[in-house]
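Presented below, as structure tokens, is a lone chain in the form predicted on its own.
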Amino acid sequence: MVKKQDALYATALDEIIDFRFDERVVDVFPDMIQRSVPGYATMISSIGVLAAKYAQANSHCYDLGCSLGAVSLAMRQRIRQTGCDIIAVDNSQAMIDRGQQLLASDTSTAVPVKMLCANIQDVTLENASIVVLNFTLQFIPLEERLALIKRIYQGLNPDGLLILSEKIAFDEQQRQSFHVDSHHEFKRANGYSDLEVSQKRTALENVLIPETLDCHQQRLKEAGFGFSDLWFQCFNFTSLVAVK
């Protein structure tokens, strides 16, 4: 499948609507995510490594907010425990449809993957050894985030793993400016113009609500996780692990 270049914000728009994962985004998503999220490929491959270690036999592995299924594919290619399956969930039908096409072309079929179009807050989580929220929680309303993390904790088996990747904010203005500016420079280095950076930022500002690292860690603790740690950071893009 040919990867199309993201040019959604390359020309000046009369009106910038809130960002949504529709057909237009799905068409360019692989290019968009690679050019917009520093360290994305490293995170995906490393999630596969973590899945190989923490997957438990005869359990479910959840990819919540799966988009095109990159995390699901990484887990599928690494997991060796018997009786595991992967449940991938996204509320964009366009993402699910395209993701199913990509899964169909994958030759690693030992671990079955089921893709569901649903809101992740509505999905029953049970007998889980791994749950991944890869840049997903930031799109959930603030007031619903703790309840979701608590449900994940309750659905995890003992020694189960949550992987939480998020764009974060900083309390200190100097740190915030450094990381935001560095991220924008990263996007320019990958071919995005100042116009594209500006218009994309406007489209996301009411949709993607970042929080501080401390806020995420406090929420994990409140949900019941006894251990959590930051395992990846590149500019203001991070990933944490939490073990039940």
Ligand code: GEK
Second form
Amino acid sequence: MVKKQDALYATALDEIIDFRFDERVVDVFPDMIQRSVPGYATMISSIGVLAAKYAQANSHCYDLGCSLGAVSLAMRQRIRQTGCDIIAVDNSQAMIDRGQQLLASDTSTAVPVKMLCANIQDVTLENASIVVLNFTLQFIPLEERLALIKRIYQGLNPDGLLILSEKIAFDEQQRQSFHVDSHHEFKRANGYSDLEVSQKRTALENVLIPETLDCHQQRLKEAGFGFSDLWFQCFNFTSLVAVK
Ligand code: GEK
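Could the form predicted in complex with this ligand be shown next, to go alongside the form predicted on its own?
All chains and molecules follow, beginning with the one already shown.
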């Protein structure tokens, strides 16, 4: 696939509206996420590695907030257990339409992938061995996050795995500045201008609400997870695992 370059915020905009996962974003999404999320490629391939170990025969693996299905494809390439399927969900129809095209051109294995356009807060989660929220929980209203994590816990089988990747915030001012500044430097190193960085930050301000690592770990505990740990961090981008 040819990656179209993200230039959505390259020219000065009169008004910056809240970020939405529409057709314009879908068009440049692979380039945007790779140049904006430090460690994205490593996280995707590592999720495949974790899926190979944690997928249980005859169970569902969920990719919640799947965008174009990168996590689903990585899991599909690694899972060897029999009778598994992957259920990928996103509430952006534009993402699902493009994701389905990409999926159709992937014939890596026989693991079936079903892509659904739905709110992840409404989908039934059952008989799950793996649930992945790869940079999705951060878009769910704060007061609704615990209910979602509880439903995921209930839908997981014993020994089932949740992978939760999030952009995080820090309580200490110095840590917060270090990681935010480093992330902006990462974006500049990937060709984004200061104007692009600042307009995108404004567009995401009311849409992507980061929380501290401690907050995520407390919530996982409250939902019932006995074990959770940080397995990846690059600046303010992290990924946690939690096992039922
Ligand atoms: C990847 N996981 O490439 N229900 C369903 N989808 C939602 C909801 C919701 N309530 N809220 C947001 N989304 C992907 C990257 S992107 C992260 C995930 C980012 C969807 C939204 O439409 C978008 O496609 C995705 O969550 C977040 O590994 O762009 O920062």
